[in-house]
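Let's start with one chain on its own, the form predicted alone, as C-alpha cells.
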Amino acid sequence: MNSMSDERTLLNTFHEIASHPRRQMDQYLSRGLKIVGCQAPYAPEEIVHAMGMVPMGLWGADMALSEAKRYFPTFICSIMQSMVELGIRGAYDGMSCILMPSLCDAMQATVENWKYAVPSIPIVYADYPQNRFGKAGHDYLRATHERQIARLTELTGATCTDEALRQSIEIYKEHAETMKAFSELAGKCGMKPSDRSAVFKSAWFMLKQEHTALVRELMAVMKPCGEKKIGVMTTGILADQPGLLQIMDKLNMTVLCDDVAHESRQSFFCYPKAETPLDTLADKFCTMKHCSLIYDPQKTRISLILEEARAHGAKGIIFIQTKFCDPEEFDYVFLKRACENAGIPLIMIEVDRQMTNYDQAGTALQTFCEMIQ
C-alpha cells in the first residue's frame, strides 16, 4: 500500500469517528468505560480523564429542531438547542453525566432546561470566574474544580488523585502540541478543508492519547496535494458544517491556520507550573485569552488573528459566525475594522445547526475567492 492510500485510509477513519460519535461512544461503553459529556469548549476534560472516564465533547449536531424548541426562544444559539434535542432523543443515553461551564448566557440558560428536558442524565454545572486574573479568581476556580470532582465521585464512584491528574495534564499537553504540528503540516500539504475538519472534530470523541497516536500516524504519511490551493484562515466557534466544507473543497481552498474554538483554539492555552496539578488546571483557565467567550478587555484575539494570517500567508480570513452567538458578533466588529486597516480581506459567513441550504454562502465564497486569488 502506497503512502497516498495510507493517508486516505487514515482520513476515512477520522471521518467515520467525526460523523458517528455514537458508535465511538458505544465502543468505549463496551470496554467498560464510563462516559462524561463535556460541554465545549472549556469543560475540564483533564479531570474526567484523570478519573478513568472518557470525556466526550458536546457540540450539538446539524439537525432539525423540534422538542428543544419547547425550552428555548428562537433567538438562541443552535449549538445549545441541538444539544438538548439530542439529549431528549436519547443520543446521549449511556453517559454518566455531563459537565457544563458558565461561559455564555446560552449555556447558563441550558443548565436549568437540561434538568427538566433530560432528567435521566445529571448535569454538573460550574460557574467560572470571568474576572480571573488575580488570586481570588484562581482560588475560586480551584474550589470550583474541587466541587466538580466531588460531584463526579458522587455520581460515578470514580476518584481523582494528584498523580492521575498530573498524568492526564501531560497527555493533554502532548495532544495540543500534536494538533499544532498537524495544523501546520495540513496547511503546507494543501489538505482539503473537509479532511482537516474531520481530524480536529474526531478529537472530541476519543481519548486524547488514542487520538494523538492516530494523528501522528497520519502525519507520517501526509504528502503535498500537488495542486495550487487558495490558502485562507478561518475563525469562529464552529467550522464543521458539511455543506460549507464541501463548498470550500470545490473552490480549491485550504485552511493554512485557524482561530476556531472547535479546532486550534484548544491548543492556544498553556499549563503553567504550579504547586499541585489542580492549581495548574486552574491557572490554565485563568491565563487563557484570545476567545470571545472569555473576558479579555484588550481583545488580544484580534491581534492574534492578524498575526497568524500574516505569518501563514493567508490570502484572506473567513469569519464563520454561529447565528445568535452574541460574543462572536461583538468580536466581528473589532476584527472587521482591524482587517480593513491592515488590508487583509475578510468575509463573514453565518451558519446555524439547522441550516440545510448553503447556496448563498457558496456564492459569497466564490466571489471572495475570485477577489483574493
Given for the second form:
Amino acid sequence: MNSMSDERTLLNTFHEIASHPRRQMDQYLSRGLKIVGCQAPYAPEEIVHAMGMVPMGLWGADMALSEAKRYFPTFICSIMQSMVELGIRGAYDGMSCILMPSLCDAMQATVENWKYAVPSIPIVYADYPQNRFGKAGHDYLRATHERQIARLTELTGATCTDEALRQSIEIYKEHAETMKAFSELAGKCGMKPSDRSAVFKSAWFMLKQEHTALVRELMAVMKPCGEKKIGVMTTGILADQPGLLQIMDKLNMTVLCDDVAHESRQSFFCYPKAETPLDTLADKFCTMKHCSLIYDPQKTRISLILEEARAHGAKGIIFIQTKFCDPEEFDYVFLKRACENAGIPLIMIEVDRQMTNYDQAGTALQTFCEMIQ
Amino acid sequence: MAEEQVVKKKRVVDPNSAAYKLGQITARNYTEAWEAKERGEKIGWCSSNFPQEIHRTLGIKVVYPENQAVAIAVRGGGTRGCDEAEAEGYSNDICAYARISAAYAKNPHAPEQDMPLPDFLLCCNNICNCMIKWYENVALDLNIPLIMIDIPFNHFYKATPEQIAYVGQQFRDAIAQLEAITGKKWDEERFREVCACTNATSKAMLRVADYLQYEPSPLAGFDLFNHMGVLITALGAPDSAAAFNQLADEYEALIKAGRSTFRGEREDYRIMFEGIACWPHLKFTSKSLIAKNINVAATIYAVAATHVYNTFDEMIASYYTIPGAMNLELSRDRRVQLCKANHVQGMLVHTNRSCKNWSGIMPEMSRQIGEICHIPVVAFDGDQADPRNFSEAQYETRVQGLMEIMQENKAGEQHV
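For comparison with the form predicted alone, please write out the form predicted together with the partner chain.
Every component of the complex follows; first up is the chain already shown.
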C-alpha cells in the first residue's frame, strides 16, 4: 500500500466515524464504558473523561424535523431542534446523561424542553459565566464544575480525582495542539474540505487520546494534493453539511484555516496553570475569547479572523451562517465592515440542518470563487 | 355627496388621574436624561432589568432602548428602524428591539421617540442573551464602555448560593465601574431609600394587578401594558408607588360604581395574554378582543419587573425571577397561580418572533398550563416591534377559535 492510499484509507476511517456516531457509541458501550452526551458548543468534557466515561459531542444532524416541532417555534436554530429530534427518536439511548450548556437563548430553551421531550436521559447543567474576567466568574464556574461532578457521580456512580482530571487535561491539551497542527498541514496539502471536515467531526465521537493517535497517523502520511487550490478561511458555528462540502470540493477549494465552533474554535483556548486542575478548567473558559457565544465587548473574534485569513494567505472568507443563530448574526455586521475595510472578500452562506437543496449556495460560491481566483 | 370628515377628538386625560401621573413619570425619564446630558453629565443606555438600584442610588440618569423601541414600534416606525439595521447587515431574524436600537445608535433620529446618545451602557442578560450581543454591537459602534451584569438563565427553581454570590459581586463591581466613569459616589443611606421605594412601587403595582381577580374586572388587562414604562424607568423613584396606589384606589372606586375601563359590552370571557405585547399592532389585537367581549384578565408581563425583597441577597435573587431567566417549572407555576386566582377561561399566546428566549419554551409551557388549568390554549404569530411578522387574518381566526372553545366550555358548565 503506498502512502497516498494510506492517506485515503485513513481518511475513509475518519469519514466512517464522522458519519456513524451511533456505531461509535455502541462500540464504547460494548467495552463497558459509559457515555455522556456533551451538547454543543462547550461542555466540560475533561471532567467526563477524568471520570472514566466517554464524552460524545451533540451537534444535531441534517434531517427533517417532526417531533421537535412540538417543542420549538420555527425560528429556533436547527442544531438544537435536531438534537432534540434525535433524542426523541432514541438515537441517544444508552447515554447515561447529557451535559447541557446555556450560552444562547436557543440553548436555554433546549435545556428546558429536553426535560419533557427526552425524560429518559437526565440533564447535568453546564452553565458558564459570561462575565468571566474577574474572580466572581472564576469562583462561579468552579462551583458549577463541583456541582456537575456531584451530579455525574449521582447519575453514574463514577468519581473524579484531581490526578485523573490533571491527566485528562493533558490529553485534551495534546488533542488541541494536534488539531492545530493538522489544520495547518491540511491547508498546506490542499486537502478537500469534505475530508478536513470528517477529521474534525470525528473528534466529537471518539475518546480524545484515540483521536489524537489517529490524526497523528494521518498527518504522518499526508502529502500535497498536487493541484492548484483556492485557499479560503471558513467561520461560523458548523460547517459539516455534506451538500455544502461537496460544492466546495467541486470548486477546488481548500480550507487554509477556520474559526468554526465545531472545528478549530475548540482549540482557541489555553489551560492556565492553577492551584488545582479544577481551577485550571475554570480558567480555561474564563480566559477564552474569540467566540460569538461568549461575552466579548471588544469582539476580538473579528480581528482574529482577519489576522488568521491574512497569515494563511486566504483568498476569501466564507461566513457559514447557521439559520437563526443570532449571536453569529450580530457578529456578521462587524465582520462585513472589517472585511470591506481590509479589502478581504467575504461571502455569507446560510445553512440549516433541514436544508436539502444547496443550489443557491452553489451558485453564490461559484461566483465568489471566480471573483477571488 | 362629499364624504363627511370625521375628526377624532383627542382623549383628554384628567391631570389628577393616576394614568396621567404615570404617563408623566415615564415621560420624565427622557426629559431628565436630556437635561443631564445638557449639563455635561454622563448618561447611559440601560437594559430593562439591569438592577436599577445601582444607577438610581448613584444619581445617574439612564434611558431604556427597549422602551424607545416600543415607542417607535407603537407609533409606526418599526419597519423603518428594522430596514435601516438590515441595510447595515443585520439579519431580519434578529430581535426587532435590537435592530431598531442598533439603527438608532448609528443614526440617532426617530420622530416617534428621540433620546440622547449614551456615554456608557448598562447590560443585564436576565431577560435574554440576545441583550449581550446587542449591547456589544452598540458599545463598539459608539466606542463607549459596556458594564455587564451576567445573570445566567436559572435552570433551578430557586437561585443557588453560588448564583447569588456571582451576581452580588458583579453588582459591587458595576458600582465601582460607574463611579469611575461618572465621578459620582455610592451612598448606603441613599441605597436604602431606593430599595424602600422599589419595594413600595412593586407592592403597589402588584396591588393594581390584583384587581384583575374581580369578576367582572374593573380594568382592561391591556391597560397594564401601558404602565410597564414606569416599572422599567422609575421603579425606585419616590413618587411611583403613590401613583400606582392611586390607580388601585381608582379601580376600587370603579368596583363600587359597577364600572370598568374594559370597553367591551360586558366581560363574557377572561383570558391570559401570554408573552410580550405585539406593540406594532396593539390597537388591532386589543380591539379584536374587545369586540368579542374578551378581557385580558391575566398577564405575567405586567408584573415581570416588580421586585419585593428584604435583604441584599433577596434583591439579587429577585433579579433571577424575571420571565427570561426562570426555568419552565417556575414560569409555569407562576402563570398557573395567576390563571387560577384570576379565573381565566382561556390562554392566548403570542409567539413572538423577536424573542427566542421566551418563545422557545412557550409551546411546552403553555401546553402544561392548559392541562393544569383545564383551559384552551391558542397561539398566534407576531412580533414585539417588527410589524411585518403579524397577520390580522391569522390573529382573528385564532381568537375566534379560542372564543368558540371557551363558549362551548361555558355552555358545558351551565349544563352540569
